Amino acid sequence: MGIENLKTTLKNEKTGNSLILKTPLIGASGTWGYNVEYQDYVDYKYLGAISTKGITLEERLGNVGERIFEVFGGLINRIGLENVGIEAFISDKLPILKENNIDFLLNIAGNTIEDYEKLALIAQTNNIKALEVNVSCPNVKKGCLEFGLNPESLYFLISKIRKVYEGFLIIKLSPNTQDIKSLATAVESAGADCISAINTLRGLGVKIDYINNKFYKKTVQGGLSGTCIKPVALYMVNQISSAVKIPVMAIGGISKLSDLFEFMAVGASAFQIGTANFSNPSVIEDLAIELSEFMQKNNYKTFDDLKKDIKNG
């Protein structure tokens, strides 16, 4: 079966700069890998993209001790962007994706301005033509989330960025903030191209045992994803695109077909799957055909006909 409608460009109407994608559905940062993980149970040509593990100038082992904590509709995280450094990235995962022909958004983080200008530089200097920014990650002790809650830094920040790198520029946002508008319109003043929000809540996960007339207690402290943080997706989203002009990419619960056009209705543009994936490997692919059979049905030429339907209706 053909997905040629699917088809979708992401495009900042101010400076022109834009992404094309095969479809608007996205593997998250976190939950997809680098490159060929998910190759045994999803077809790449259902992928618009994946967003790898977040980046990092150097090698990072991650938090010790537990890591995932699963509760009532998602999970709690707390990996402390363990990953590969940005050098074994460029000559080992780079190589691998571009042998496969999958699209990607490369997934950076940092402790200073400094660790963010230099990421980006070597993203130019590779050619990497999407690069999603992480100012927002919960379950690391300094940086990402210190940028990520401040207009005034946030756009400090990504001014620096994009005097250094020139392709397309996503920032993730945070929902831990009480105005998100004023984050959205930094970033897009500063002259990133896209946004993609919400990235998880911060939340606590505890259990209870009780052995041998005695409590034990266990928590864990990290990021919340999965179905139970939606509502707050859609709200972020909606107050998102209502302050900015420069397209949004949803993440934040999406699992079926009824919450890709939840998302459209408030103005979302694509979408990332995170958590989905975990109890789904395949559900990138299946929420593409059924989107794409949806489309058939009912007379949809394009993607974009179907979400200008969706938000005016």
Contents of the next structure:
Amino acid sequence: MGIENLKTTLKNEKTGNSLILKTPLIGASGTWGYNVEYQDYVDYKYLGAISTKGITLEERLGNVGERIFEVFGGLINRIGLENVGIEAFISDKLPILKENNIDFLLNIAGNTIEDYEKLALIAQTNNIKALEVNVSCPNVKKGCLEFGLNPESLYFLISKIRKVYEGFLIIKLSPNTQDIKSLATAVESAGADCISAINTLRGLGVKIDYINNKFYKKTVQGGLSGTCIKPVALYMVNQISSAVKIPVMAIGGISKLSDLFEFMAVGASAFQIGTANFSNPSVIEDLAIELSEFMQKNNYKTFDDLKKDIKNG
Amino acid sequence: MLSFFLRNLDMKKEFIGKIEQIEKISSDAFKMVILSDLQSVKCGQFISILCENKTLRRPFSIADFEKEANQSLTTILFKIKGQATNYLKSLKIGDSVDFLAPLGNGFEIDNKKALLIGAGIGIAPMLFLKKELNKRNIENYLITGFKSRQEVIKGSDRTIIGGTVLDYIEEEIKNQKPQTVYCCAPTVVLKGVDNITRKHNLKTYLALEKVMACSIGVCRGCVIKLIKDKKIANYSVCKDGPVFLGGEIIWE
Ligand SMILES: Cc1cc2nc3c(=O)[nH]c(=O)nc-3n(C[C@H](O)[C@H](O)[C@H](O)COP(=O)(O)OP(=O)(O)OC[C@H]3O[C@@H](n4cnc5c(N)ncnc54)[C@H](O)[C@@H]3O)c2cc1C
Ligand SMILES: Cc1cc2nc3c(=O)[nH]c(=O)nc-3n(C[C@H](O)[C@H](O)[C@H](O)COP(=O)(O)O)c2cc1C
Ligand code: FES
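Now the other one: the form predicted in complex with the partner chain, given that the block above is the form predicted alone.
And the full complex, kicking off with our chain again.
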């Protein structure tokens, strides 16, 4: 048997907007590239969608210097949103997604409200079905994080985007906040269809070497991701799903079947997998097969049935 | 493009290999030979090994490759650094190794006399290249540098012990009169070689190192800047590299 049992629909009951996913497993932004980059490792039929690398209005070269620092159970990155820019995305990357029938979320980031509005309008004009708005990148000096940490400015920003974009609107939240519930509520009341969480946590990597009686220090400040952030992600997803009715996509340290169950238990309707792809580039395929087999073996006809049972368990 | 969904199994790039041989080759370096289904590789390409308790895979240059019926033997040489290389050292014959391969672009091979330069464990890809050049009857000369006698890995035409191999490049360019230069070494040496060979107008291939996360070009963790046709752009060491042309690299 195939993996048809993994099909699921995310729906905003209020607006009726929905997103159909072949499987609830999505490649997280920044770890999956733009389209077919993983084709040597994953059969894309197991993939619910790709979240594209964060796209900005203009091309960006990203940060200078060390961009990756490994820590126990994860890594710190300071890529700084290196991306091809929306124009090149539409002309070079989008046709490949279409040709190969790959479902995707266009992940966007900006410095100003106008940036986000322009990007959303381009998404609308190009009939892009799902938009994931990054209001939570900790690696750029100004912009997205500022919007993402204040309920009022977040509400304002999302209302503006909602006016120009009619597709499935997902807001990606930052964990670097005291009050995730108010942010989630602001997102919902501004008309978004879904929340994805979490983005990376702020972190500092420090390495001290002692060579020839001298200390050498190296530091890398950026966003922490990987299995080590899972408890934070579970906490955040739990808080968010208890505050809003719109569906929640869980992100943060997911790498195995039990992780999916744990996030379902706190209200997740779909999953994004990021850092785990780096150690196991076929992790999404593996998870899809394991999840589907578990469901068949235990007589769950649909993913929604499974979700319900785990949540009520 | 429906064919895309019928994943071509020959294209598969993740392998579970089996260790055929693991041995100490110098005071701080080991040789590991892995039997797997990997079908073909190019000199200068690398593999990326999953190591216990590590989020990130670790890249190692291919130091030799031989087909064996339907399978192959891939050799790497690794120097002990931290946890991952200590883990590799702890493995035994018969243990399995999960690796991605072949990765990166590899060296272009011109039909011209070549000077090969390696510093420390940078000798690894040079040994593979030397073997390939010999096979093709392309004249070549490998000079390497090591910090001490205990660290020397065999296989060079000339070995410099102590000091820096950089001090001998001018001399070998004069002696050997190469038309192409290849180098794998720490950044300071690569940069030095780049400067020297530019003066002599020699085509130079430099194999770079950067910390890698995805190793397939998507995360942009390993990028460097190149200048081509007066335009500066980012290139990934893992996919666009690790081999870049001398004269094009903007050193950080
Ligand atoms: C293309 C390429 C080819 C290489 N070929 C060889 C080889 O043939 N033989 C060999 O001994 N070494 C090679 N290296 C270096 C080797 O990957 C590192 O020595 C190894 O990753 C160290 O891991 P560790 O956990 O033992 O040490 P750590 O203490 O974790 O790191 C020591 C140093 O290794 C480097 N390093 C750490 N993590 C990574 C990573 N994920 N990706 C890349 N570099 C990292 C960093 O410079 C770091 O400072 C190569 C590196 C690259 C990029
Ligand atoms: C190298 C790297 C680059 C990332 N780039 C982006 C990005 O461009 N936009 C974004 O919204 N999130 C980005 N993220 C965050 C991930 O999408 C994800 O939210 C985070 O890594 C947590 O999930 P994980 O633990 O599964 O990796 C990036 C993460 C990593 C590791
Ligand atoms: S390691 Fe990800 S782009 Fe090179």
